[in-house]
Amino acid sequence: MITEKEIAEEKTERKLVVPGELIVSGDYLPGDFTRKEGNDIIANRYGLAEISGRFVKIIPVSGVYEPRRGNTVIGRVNDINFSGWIIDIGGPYSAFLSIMESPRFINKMNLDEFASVGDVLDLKINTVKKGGIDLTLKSKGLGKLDGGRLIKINPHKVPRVIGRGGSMINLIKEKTRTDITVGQNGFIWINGDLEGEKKAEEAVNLIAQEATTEGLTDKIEKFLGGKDKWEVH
């Protein structure tokens, strides 16, 4: 159970629960995968104990990829058909993304001009349905992973993966000069030279083999070679 002197500490880090387990009792709102029972906060599930104010939920840390509306996620087309491109997320279900949700004009003629089987493409999911999933790129920031290399970890350790306001992806990106972007899929992609691209995936596995590990911040620290190492002279 986590008390509330930690919590009026601010501790940072997060508690290992399990289905049943007691979180917290007092004047708290239960949130992703807890329920509450009286003044009590009940795990209903086996991950990381999380308390934001009064807010309380659980971070899975194993599980497949339970996708959701408006979820951020990374896919590799897979097919091509005459509206548009079927997209590989990991998910239970297929993935569509219709030619309309694309943000420019692509003829209908050549859509893999635009995207061809095996690209990357950062997107959103905009519904999701039963037995299917329809994407977007009509938002800030998506669109086509050219180069780089696409990495897969469990998608319940990608908060781990991103840290509090993004402390861990921006710690590896700094230290291995990389651009990293991350899906909420578990699908991460990184693109780099060829040194730091291995170097950012080998401290994302590390992240997610560990997830549950105290003082994981400075254990990557290290294994990324201190302050100095990658960074240009």
Contents of the next structure:
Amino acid sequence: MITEKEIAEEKTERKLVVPGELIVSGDYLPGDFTRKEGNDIIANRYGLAEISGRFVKIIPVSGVYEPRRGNTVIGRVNDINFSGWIIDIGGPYSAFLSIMESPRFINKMNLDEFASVGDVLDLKINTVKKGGIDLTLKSKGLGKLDGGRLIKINPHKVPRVIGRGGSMINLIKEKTRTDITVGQNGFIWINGDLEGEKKAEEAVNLIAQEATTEGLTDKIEKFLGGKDKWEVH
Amino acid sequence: MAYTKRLDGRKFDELRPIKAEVGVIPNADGSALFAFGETLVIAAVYGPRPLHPAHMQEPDRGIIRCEYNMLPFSVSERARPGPSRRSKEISMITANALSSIVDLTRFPGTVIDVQILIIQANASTRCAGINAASMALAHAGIVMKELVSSVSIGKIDDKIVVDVDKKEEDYSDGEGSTDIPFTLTSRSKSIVHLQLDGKIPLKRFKEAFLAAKTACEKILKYQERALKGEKINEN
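Alright, leaving the form predicted alone aside, put up the form predicted in complex with the partner chain.
Next comes the full complex, this chain leading.
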């Protein structure tokens, strides 16, 4: 629970709450993942409670990916049917990429010429409906990701992997000389030489593991630093 | 001889030493460990995720699919692996108890898989399993009204005891033993699961319910502490 004193002192420090826990009592409005019982604001989910003005909300720290329209995600082809590809993007539902949404002409009889089962694609979520999720490739930078490796982390840790203004991800790219694409669903594609891919994967997993620690960029820099084997002799 | 002192020296309203921790299974979306003394249980939660076969899907809500499993080495005589009549029943009552606190309408047609593994058993395994599952669900970021806590209350001879162990369960002197597992929600204190093995007069049952209420309150404190990052080990 967050006390009156802490609010008065404007300690907007976020507090970890569990479902059913009383967050705050008084004249407040329930926001994301909270509910009101009388004068009490109760948590509906495990996460960090935050009060801004009269508004109380919970910032999730765990859980599966929740698809949103416009998100850029990475997916793996699960199946092919006559009108498109069925793609696993993690989360509660599998997604569909229609043949109409591909950027170039594809022969209906040979869908697997473009992408076959197991291939990795960089996609955008077009619509999220009750029946499922529709994807598109019609946007800048989207398409098939050849080679490399696909790793999965918790989607709530993606902002940390990217860092402020992409600082963290650029650091990893630079130090390991790899090409990295991060999907908002927590799927991360890494392409480079074997050593670099390995190192980058370790770095990403380290960030996901210690997402709550401060000064993480320095720590990762140290982790990636050490001997610079990439120097040209 | 009447039951004046508990076999393991505990007070009548005392729980066994508790262990509680979350995040014990890295590959799961949420996981937890819970132990009453020698009864040690882990639970893993996966999902919400697509449900197959499709005929099990509910168009207006998700479902909870629960699997309670006693590992072969968890008891002194090797348990035959795989589902048994007993474990199927416990899986069902656990799923029912958890369904009443989870918001299943958020992702229709999906499933939340709850795996409960009994690593070591010394009675009260279903209660430890529900406690672990409740923590694991919260840890998996599932939207839920509140947590649940579970405890088994016993009537051993004529005494009401909290957190029954194997020796007490097998006690046969005097009035014998009755085992009543209770599961209560953390906020509204409503009963979401109740079983009774043995017999008990209504008056004593009320006493047992009050004992369950206080015990669940204590257990909830452990669950909350574990979810907030503490590793609890009273052993």
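Residue numbers count along the first chain shown, from 1. Think of the rigid core as the biggest set of C-alphas that the two forms share within 1.5 Å after superposition. As the structure is a computational prediction, the values presented were derived from the model and not from experiment.
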| query | finding |
| --- | --- |
| Core-aligned C-alpha movement of T217 between these two forms, 2 Å or more | no |
| Post core alignment: D32 C-alpha displaced by 2 Å or more between these two forms | yes |
